[in-house]
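The chain that follows stands alone, in the form predicted on its own, written as structure tokens.
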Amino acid sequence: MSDTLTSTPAADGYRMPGEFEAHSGCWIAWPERTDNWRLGAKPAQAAYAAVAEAISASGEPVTVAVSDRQFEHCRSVLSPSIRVVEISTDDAWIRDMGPTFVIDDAGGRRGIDWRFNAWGGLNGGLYFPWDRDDRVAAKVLEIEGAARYRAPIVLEGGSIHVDGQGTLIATEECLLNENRNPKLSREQIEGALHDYLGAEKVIWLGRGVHLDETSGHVDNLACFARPGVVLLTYAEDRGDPQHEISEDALARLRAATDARGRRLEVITLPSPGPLTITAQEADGVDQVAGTLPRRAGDRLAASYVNFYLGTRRIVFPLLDERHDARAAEILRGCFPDREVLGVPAREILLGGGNIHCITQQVPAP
């Protein structure tokens, strides 16, 4: 097992970099749960493979973690340039169960192993058990040869975004939820974010995307395009519950200053849909007690903000042909130095998240 450190990243001079900073790789975990992914997870596996190939083709090394049962199949459908390693998981959301990497100014790279409880534990969590997921971060850090900090709080990688310069955005709905760290106050959680990520200022948004089953992860609502610039999903329809959520987030962001004292520029992305699960899609999922059911007519928490910000390429989800082209245009304007590539991602969305949720960047030290 990689070294487990007893100090904190901030005390050791480490910080979480922004996702727009250079990467040396990306991790993805292979889906196979038949009680979350329809038709034996085959459609989801095709979508995951497309994301992996899109990132790998840009020159960013990709590693896919997969169970022993699926190893040979996974290896057979991915390009030889993509590394495949055997790691046991409970599901396939490595953004949330995997490590958060931190770097220092001397070329060091370490990782944070957050405590994971499947987005709420026995109080609203999405499945049980989750013990294999809780061990994934340590295994990834072992393979990467990175020293490990075991954080004292429950937190998922999708619940935070940083600008790499001391500013962090998160939602109150998620980080202050009683099913994560019920004994900690807002100030204590902010203290942990400072100690482990180098966050000097936390900008609190209210709720996440409407009906997001992760208790409102910020990575489905808003993200930093670069320091001082935030992308926000925005529903124009005043009758859509997402409109009020986006308006509140927009007001909070415009009223805030970052850790450097700058006012934030907010760029809005159209909100897809509303999109719902079809009867055919719901029928393809095994119904198992203890796992969140997939029911026909349920609204999907769709968002174009849920993209992978690679070193050379943006890989974003194609979700709604009425808005896909506009989303691509906005992203190209935000990232003129990167190629913008859309990948069909409804199959990922049906499982409860999207491209950002299934990826975890490894920053270049």
Given for the second form:
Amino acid sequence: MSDTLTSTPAADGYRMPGEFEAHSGCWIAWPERTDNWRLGAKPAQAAYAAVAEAISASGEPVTVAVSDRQFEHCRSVLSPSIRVVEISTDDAWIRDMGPTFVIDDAGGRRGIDWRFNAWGGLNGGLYFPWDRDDRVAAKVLEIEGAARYRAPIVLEGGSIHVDGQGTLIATEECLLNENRNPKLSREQIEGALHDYLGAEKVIWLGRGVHLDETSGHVDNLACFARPGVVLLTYAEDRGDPQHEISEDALARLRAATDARGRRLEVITLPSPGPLTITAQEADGVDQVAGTLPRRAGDRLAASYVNFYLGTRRIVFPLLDERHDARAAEILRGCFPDREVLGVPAREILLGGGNIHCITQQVPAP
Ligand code: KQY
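In place of the form predicted on its own, output the structure of the form predicted together with 6-aminohexanamide (KQY).
Complete assembly follows, chain above in first position.
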């Protein structure tokens, strides 16, 4: 087994790079649980496969983690260039259950294995049990041959974004939620973000996207396009609860300076919808006690910010024909050196997240 280190990344000279820095590869986990994914998870599997193919075709090696039960099917639908490995999971959100990689200036790459409690444990978590998910990061690090830090706090990869230069953005709704680390103060959490990710400055946003079941992950609300530039989902309609959330985030970002003392440029992306679950979609999901139910009419936490920032290609979710083209145009303007490709993503959204949530980049050392 790879080493488990007792020090911290910061003490060892490691930092989390920005997602816009070069990658060696990308991990995805295969969806199959029928109490979250409708129609036996078949439509979701097709959507995940399209994301995997889009990243792989851009030249970024993709690995898909899949159960023994689904291994042969998964292998048969994905291109041979995509590596498929057997790993047991509880669901398919590797951004959150997978490791966060850190690098140093000497070509080293290691990984952080955070504690995982299914977005809230027994106090608002989305399913029970989650112990297989909690073991995923260690297995990924084993396969990647990367030494492991076992962090002492509950944290999901989707709840943080960094600029790779000492600045981290997160929401108070998630990181300070009593269903994550109830015994830790804001200062103690900032201390852990410094020790494990190299964050010298945390810019606190308030709430995440309206009704986001993760307790407001930042990766659905805002992200760094590069140091000094943040993309933010923004609802124009003042009657939409998302408007006030986005306005508050905008004000906080505009008032902030980053770890290097720079003011931030904020670029807004349109907010899709509002989108809701149809009766047909809800009917296709198995209702199981202990799992968050999917009900007709419930609003979905849709956002174009939830995209994958690949080395050569942005893979973003197609969610709403009224806004998809504008979102693509803004992303093209923001990433002139990358191709921008939209992938139909409603089936991923129905499971409670989107393309960023189902991917985990392996940074180039
Ligand atoms: O936002 C994410 N990073 C993950 C979404 C998980 C939703 C679980 N149903």
